[in-house]
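This document opens with one chain alone, in structure tokens, the form predicted alone.
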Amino acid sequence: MEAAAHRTATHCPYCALQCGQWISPSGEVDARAVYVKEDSPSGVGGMCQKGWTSSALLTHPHRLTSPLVRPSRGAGFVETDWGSALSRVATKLAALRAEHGPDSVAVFGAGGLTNEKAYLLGKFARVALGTSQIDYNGRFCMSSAAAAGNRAFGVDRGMPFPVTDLDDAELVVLAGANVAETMPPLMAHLAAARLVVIDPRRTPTADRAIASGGLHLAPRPGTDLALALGMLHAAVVDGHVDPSYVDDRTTGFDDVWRVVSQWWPERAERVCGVAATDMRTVVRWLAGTRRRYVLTARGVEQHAHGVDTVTAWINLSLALGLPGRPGSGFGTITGQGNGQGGREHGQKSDQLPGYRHITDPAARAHVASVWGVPEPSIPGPGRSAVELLDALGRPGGPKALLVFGSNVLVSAPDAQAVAERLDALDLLVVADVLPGETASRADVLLPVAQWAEEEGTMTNLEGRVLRRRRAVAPPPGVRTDLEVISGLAAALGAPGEFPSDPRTVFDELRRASSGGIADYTGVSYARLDAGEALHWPCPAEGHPGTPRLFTDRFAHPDGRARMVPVDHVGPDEDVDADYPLRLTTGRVLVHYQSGAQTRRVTELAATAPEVFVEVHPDTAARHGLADGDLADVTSRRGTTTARVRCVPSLRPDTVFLPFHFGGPGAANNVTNPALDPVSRMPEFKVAAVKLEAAAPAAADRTRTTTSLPAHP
């Protein structure tokens, strides 16, 4: 290994805890230490297996490295070189906006990428393109819960204290949240707390919550929001709500609990299958303790009402005084690297940078100003996510879809559906490093730099900012996602500038966000490469940054949170003879999203293969089928074919898929598309299936290498 003065430091590519990390020079990831000094938010010298084997992506046998195209429609792929493909794309992009407008072109993003790509993502779409079409797969993770916190403070960053607050936590209460697998190294900042884990399965989190004294709620899938009403009416019947707090900090409440009323514990039990003993127990322990959080995650944002969840348990939290008080708090835990960051500068279908919204008539003629061009040419609010895969190839729909760091294919639910969509458009450009299961399909394939390939910077989790340093060059003939953007859009002849330095980026960025909710204008490189702590909003060059919100007022004009009256509604679609079962789905502990990059490093791989679907073993029974069976599990939609793993802490009403894996193993071929009225997030916590023993010849269709191809 190389001399230490020769490492980088930098960040793990992966979650939103953003890990630091030492990069050698010869791109392996430095075992003698991990970068824990001030500017790494984990603070605890260690890495899961993600970001400990992060490195063999760099050297991947797989790599993209040349531009591949596509001769005709059904053609395999062949190289060209980087002048021939831009042209190609920017000759068919043209063409397509001079005959059905610039809304026939599209843009699908992502909260992996830096700050500065999503920025620049979002203003090639409406400068260059002109189009209202992008949106990024951060509505697939986190939409829900930034509805929920605009909504009730005026403002959402995901945590809005350190992460290192969660230090000296006595109680922390996670709704649906398996920190354990998802971000492990957060769990040592929950060492000293007793936790309460809110989740269907019993998870290594869940089993940790038990061993600290806490406990494991396991409600049905997409009845969180009863339960959280129950343990609201819960506080307020047996005297915990703290009233001062209520009165001076809040309004609503009256509200709130003129439908709070009607869900005492005993009927919010008969719904969601948690004790009534057991809320009124996690309630007193919340008003009872001084340090004390209540997290959420995925697990109740991921619903066709996942806002209103959410409201649900800051209601909780605010009646019981939470939010802004020292020691004390509510907050939302990212998943993304740059799930934070990347839905404050622009690639959301209805926002502009600063974390404006898109109809704000001076937040578009600040951010023309800075673009230096008309207002009224940046166009208004285009389609979510799903409405806008859901469009591609349509009548009236984008005919052409340029996709950045997104595997929509895997990541997107109704997965055929979503296949039949892409095929039908006339133009699918991919941006990215291995060829995936959407880059596959591509008629473009442009290959991109990775993270210790670029600068860059991130916002992780808390809202803090920080540097992605560039370790190793990119293999020859390799670009970053910068340098592409600049060349499309110096392809079509775009007005403005587009450039490709990543410090000239973030120095526009900065002056769009300037007077936003999202103000980076005092973030600087400089101030970052010195070791500065900056968290947004950081307003002017001698800001401090705000590492915790809320300590005197909410973001709204009067500085107090919204209480929001929300009642529980089930799921889209429920269960019924022919679909029993109630699916849910998550992550586990060796992949990432996708998986596009986990399947690909052999230990990882070695250790998650294939997927699974997790049963109680009555359940498995009842449909003959014992452990390590393989099995079909069958929505609406379409079927999923994976080994059966029998779990006898399950609830026996539910089964369980990770969602990593593509193919017939792809958990996203059965998930439901509804959407959140609020967020447009899908359903992908909750749907109907059943479950049924699969033909044997489905065996090797399962496995992860047959979903990933070697070269596309």
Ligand SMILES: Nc1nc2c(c(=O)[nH]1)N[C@H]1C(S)=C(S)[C@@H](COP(=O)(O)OP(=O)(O)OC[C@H]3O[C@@H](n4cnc5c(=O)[nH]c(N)nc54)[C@H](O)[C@@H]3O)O[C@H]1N2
Second form
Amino acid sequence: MEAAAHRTATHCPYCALQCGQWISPSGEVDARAVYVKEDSPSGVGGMCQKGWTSSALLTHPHRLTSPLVRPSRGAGFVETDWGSALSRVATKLAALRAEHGPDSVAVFGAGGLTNEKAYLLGKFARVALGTSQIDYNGRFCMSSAAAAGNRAFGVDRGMPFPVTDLDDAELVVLAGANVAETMPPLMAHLAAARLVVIDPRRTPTADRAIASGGLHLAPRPGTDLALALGMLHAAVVDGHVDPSYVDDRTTGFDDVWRVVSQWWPERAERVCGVAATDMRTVVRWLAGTRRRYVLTARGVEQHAHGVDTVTAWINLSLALGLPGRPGSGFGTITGQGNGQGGREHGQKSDQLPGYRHITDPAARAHVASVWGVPEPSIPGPGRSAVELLDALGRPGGPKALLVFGSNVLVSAPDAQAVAERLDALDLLVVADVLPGETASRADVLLPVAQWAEEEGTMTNLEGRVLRRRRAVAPPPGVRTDLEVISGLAAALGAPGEFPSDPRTVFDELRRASSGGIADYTGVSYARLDAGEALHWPCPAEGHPGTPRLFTDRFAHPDGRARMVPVDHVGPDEDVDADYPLRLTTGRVLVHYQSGAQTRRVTELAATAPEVFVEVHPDTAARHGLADGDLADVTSRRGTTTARVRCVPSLRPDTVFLPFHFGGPGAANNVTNPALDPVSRMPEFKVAAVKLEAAAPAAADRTRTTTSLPAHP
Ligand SMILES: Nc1nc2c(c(=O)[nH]1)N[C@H]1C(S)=C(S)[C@@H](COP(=O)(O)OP(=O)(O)OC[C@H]3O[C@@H](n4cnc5c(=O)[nH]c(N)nc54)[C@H](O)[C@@H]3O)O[C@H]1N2
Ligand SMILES: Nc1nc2c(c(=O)[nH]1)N[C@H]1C(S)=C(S)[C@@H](COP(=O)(O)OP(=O)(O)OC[C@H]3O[C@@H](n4cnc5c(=O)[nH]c(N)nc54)[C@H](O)[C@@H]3O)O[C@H]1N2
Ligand code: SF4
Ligand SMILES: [Mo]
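What's the form predicted together with the named molecule like, now that we've got the form predicted alone?
What follows is the whole complex; the chain from before opens it.
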């Protein structure tokens, strides 16, 4: 291993597990030199196929290497230099602001951006643009669990304990999480545990549950709240509640019981389809096991009542005494690479750095002092992601949008409506690595560096801050996101500082976060580079960080967790005679999110080349469909054309689409943009649909689902 001395330790570009990687220094990354880092920060010691093949992105022939602008709407792109591109953007933004006010310009960020980028983008929106209109794709991702965690525990750190604590677990309940496909190396931490998987589909994770001597519970999509209420009822009636924990560490049990007392398991069974006996069994296991965890993910969150659904799982966990007890816990599995850090530093519409609320006068004063601007100049809260996209180009809505790190045309709900809104803009600016669907529609497309070409920090699913390191130089002509934001701020003549050096930005972020909930004051590049494992809060230089939260107290002023009464309501859109099936959506192992990156990686695209719809064989037969046929899945909003995959283990009332494909194969052509009232997260996981054989021409249309533009 002669390259060992030169190789660079960094972390995977994709999900929140942030597996360690070694990358060789040669201009082109040698796939063979991408090693698993022995002391992988997540303690995992492995990567999935996406991580192993990620080096293909570095030298990809479709890589954007020059700023592109359209001379006019509808015209093709022409290459330009950075100075011209940035000044063109700045001139248009300044004109819009002068004519229509600062909120006529909007910004859309992402949970894949480093902490430094998320921080600088939030500051850029508030200080350089003066707009309240900034939000990010984290609304699509973990916002319901974040809101539920804040409400119950007073703080939102997805996993309030290190991932390695799971190694000793005897029982783990995974509610709406398909970890075997979405974070395969995490399964190694669950190897010793009996698993209970709650998922309408029999996923590879559900197979592992059955093999572990556990259970797979398959509720109807959108009914988990009823299931959790039924289980809490069983816990109370069967005598499994931990009374001293409830007395000492929580408030609100009596109010919760007033609702739960109406949800005996047999009633819950009628709603969710899970056998009451299975509910009682899982509760008995949870109560009778010493080291036990409940973990939730997108399956229970991406609903119009996702906050309440996660709350119901938290209530059950509190009643059984899990959170904060050694060897036990409740957690939520964060999704994007920096999904955790991305929601702490102020790219969310209602938030300032340090997980502070933008309407809190003390928070505003503190951040204004760090930014060197008058407090009243910081705008108030703006629109949430789906509402922001829906307002684009409408009277009173933003007329320009800047996108950093999201492919909204594929990943936002009701894709056709999103396309119409983007077309109604005066200016769409996208900073991206590759020409995905959204980037290809931009008026100005700015080519940026990616993970292995830049420095920064990411905060992984356990709240641990990790260093992203530059292993190779970006292609000539490419800038980092920080350089782009900094350059735009300069072109706009913005007040305040907009440094492009990641360490300088991080040091400012630390000061801005100081005294906040997500306090990074004591986290420094020097400490991280010295190998320290630092979980926030880390409020001072010598502070060891906080790997485990809630061991003594919860983050509310009285130190107690709040049990909040919640009741089952059901999905926003129910099935009827016209749309008789419930569609749910999610992920496959080899593709990441909108597929903007993974659809271009040869090995991954070969494994999962096109969109498919999972259908029970009886349901398929009733619709005259067989395995391999093309079907149209249609909702009140649109149609997705997909290859039928007959899955005997699936519920006959449910169909499933992965959302990694664009065009006619985009799952989000059909999804429901209904929002949770608290988190404003859309209902990606339930829509009422019908199934039909696709018209013959659809064969051609489907082919387009896998082809991404090479040159926009
Ligand atoms: N391979 C891969 N891995 C990824 C990603 C990726 O795109 N691809 N993305 C990353 C990101 S950003 C995220 S957020 C995570 C997501 O990780 P997960 O939450 O594990 O992924 P999903 O497939 O969205 O949803 C999990 C499961 O929820 C089930 N489900 C659907 N509806 C319901 C319901 O009503 N109730 C219940 N209980 N379950 C339901 C689905 O069948 C699915 O198997 O994955 C991360 N890792
Ligand atoms: N139907 C359905 N829809 C869903 C979901 C679902 O389960 N079902 N899940 C939702 C969830 S959980 C999520 S997280 C979203 C994610 O969906 P998106 O927000 O679309 O996320 P990505 O596909 O990861 O898009 C990232 C884009 O940014 C680019 N990029 C990568 N790194 C950088 C960088 O450092 N800087 C810049 N400027 N660009 C970069 C990539 O090339 C890509 O074009 O999708 C949501 N949509
Ligand atoms: S599990 Fe996530 S972080 Fe690890 S290699 Fe796969 S995509 Fe990358
Ligand atoms: Mo996500």
